[in-house]
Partner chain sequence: MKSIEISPSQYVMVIDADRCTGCGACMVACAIENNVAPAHPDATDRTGVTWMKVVKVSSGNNGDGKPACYLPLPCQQCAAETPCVTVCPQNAVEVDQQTGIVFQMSQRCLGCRYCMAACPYHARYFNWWDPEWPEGMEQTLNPDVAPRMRGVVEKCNFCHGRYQAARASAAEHGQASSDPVTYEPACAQACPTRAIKFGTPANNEQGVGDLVHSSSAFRLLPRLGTEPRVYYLSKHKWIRQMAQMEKETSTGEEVHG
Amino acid sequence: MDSKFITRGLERTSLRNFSVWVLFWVVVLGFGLYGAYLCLAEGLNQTNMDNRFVFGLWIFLDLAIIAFGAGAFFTGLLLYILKRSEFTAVINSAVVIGLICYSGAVAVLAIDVGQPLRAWFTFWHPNAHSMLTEVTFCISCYLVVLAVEYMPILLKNRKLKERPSLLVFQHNLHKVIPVLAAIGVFLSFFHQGSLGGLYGVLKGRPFAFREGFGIWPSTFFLFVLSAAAIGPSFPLLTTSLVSKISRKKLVKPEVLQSLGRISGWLLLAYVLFKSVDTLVWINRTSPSLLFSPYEYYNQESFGTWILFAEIVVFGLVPALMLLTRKIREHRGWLITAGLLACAGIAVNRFVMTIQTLALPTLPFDPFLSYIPSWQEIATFIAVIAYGVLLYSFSFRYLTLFPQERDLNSLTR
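Return the coordinates for this one chain only, taking the form predicted on its own.
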């Protein structure tokens, strides 16, 4: 019965093996949901955040997975707007990943707010002067866009295609997908930027505060560029991981290499911009606020090593690797470079979220330490489990990789 829902010409593991896989992640999800329930039922005193350390693991998670979810809008930009047709091979997978990342981020934010039943206040009583208002509107709208983009993929299921009305609906949806992709690029540009701009305008936090261009601090553009830089890298990594687990060839090697090359150029641009921004902050911004920039790296937890790791180890090195043809053509090195690039953006989001709040801003302020509670970690794990489950069902019953059938038929 299960095989009737799997696309013709595609081989999948047995229902028994798939059920075991799903059961494991359902248990993990259940554990995470219990932690989330405690936070909602008992209050945010279940976490290790407080009035002074208001951003913790969850906000770091949100910033990181939203950056990873940039693969959806950037792949859509490449395919539908820049007409790079070779990326048809990964667009469906990118949309699913984007849907997982954005819906997971919204779910965690609902828990982080503490009173999700009042989430509608943001829309009904918006603070027009807050960057978070713009972020909320853009993320919510883009989540709707991703849900609509996911529908044509869902409707291609072999059983659903038997219904003529759904077939017509799917055909009409395909006509508006390029428009939705353009809207997605617009929404993603502004909310990625505003997430960074939020830190750049914190004049009371000299470590994060940045001068800007017009009304936008430099962190606005850094967040946009960094998200775009790993936009191709994250689908590259997920495709390689799924191919390894399923033991199937999913896309042609040239597609992954193209993703890597584009990611390399954007990452190099980000590293250069980030380096200039850091030098301006060291020599002008921080001293103008009467703080020596080196004071922020005197704490044992955050030495200058973290700055070096972010810009050089996880920035310049993977950029040069991805721009070197021989390295791109070696699958292992290509994946390594993609991992380093994604790790670099995760480090950047960690620094902006955790290091910014941990460092004292006044001479009499103490250095703040923060270790997430098990409830926070459980909620974090729940998002991962949810993502694995949604992607697993999508991979099994939908066509995420159009080249898969031809590539595997050639190897038989």
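Having displayed the form predicted on its own, please output the structure of the form predicted in complex with the partner chain.
Shown below: the chain alone.
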């Protein structure tokens, strides 16, 4: 029934199936939005955050999905600036994922602050010394860039293309996309870094505090590198997931392997720098503030295993897996490695946010724990539902994977 909207040559599930799928996620979205509404209307007392645990689930997941969203800028970098044309196959999907991640993160941040209506204060009275100012400016700008990058993908819809004016607009937009991609790369480098800097500059939190170069603590560079490292891994995972759900071949396996290999090298570099950084921190930074680093890992469930997991299990292991040709060429192992890499970055973001806040600084302060409330979880579920819906519509009616038509006609 809606076939005249679907790109010629692509096969999509029946409208009935699609409606059921959409309906399910709309219900989930509705539930999530109710939780978010409670947080806005009743206040942040609906969450389980408190004066000591000032950030919780939201900040952790925001940092994580912004890192995952790095796929958009990194694929753009590879394709438009480093001229690796094979990544045309995934760029559209990466842009949509990036848009979802960033818009979702910004929406959650707006709920996370106590006075969302004062959000413009940061633009009106900016404090140039604050990492958060930089993050706010950069993410806002980059969200606009992503929205503009999404436009040509949207305008290539079969029905929209029929209007000549839109076609001309789309064509002109397409010419500036490499420029936008370059701006996106620049903005991404800065805000991914500043997100790391957010915690690295906190001298009052010796667990997170890192020395660095100039005004940037080492976490600034580590966050940039780690975001770049999973930049290729996350599109690899999402593409495989979409391929599984839609039962379609979407990109040539070589493209995914190529993504995996780049991810592997960057991840290896990240693990190396992260290890050096950790050693400097354990042996110099933290002791100079009179905080014994062993105390941090002496607290309840947060043992040294978390450090081991972050650097070795979810860092070194996937890096080596992705760099081994045999493993990379096996689809299942490739996905496993990508999954491990993404999990490693998530663990890193968890450590920097949640563990930092759980650890005491005052000598008589206790270790604290925190469990998110259902409203916090619901708000995040809303973002996931929104993402699934936006992606589903984009996948059905737009051309996210240019190779799909050829790949599937070959097999038939």
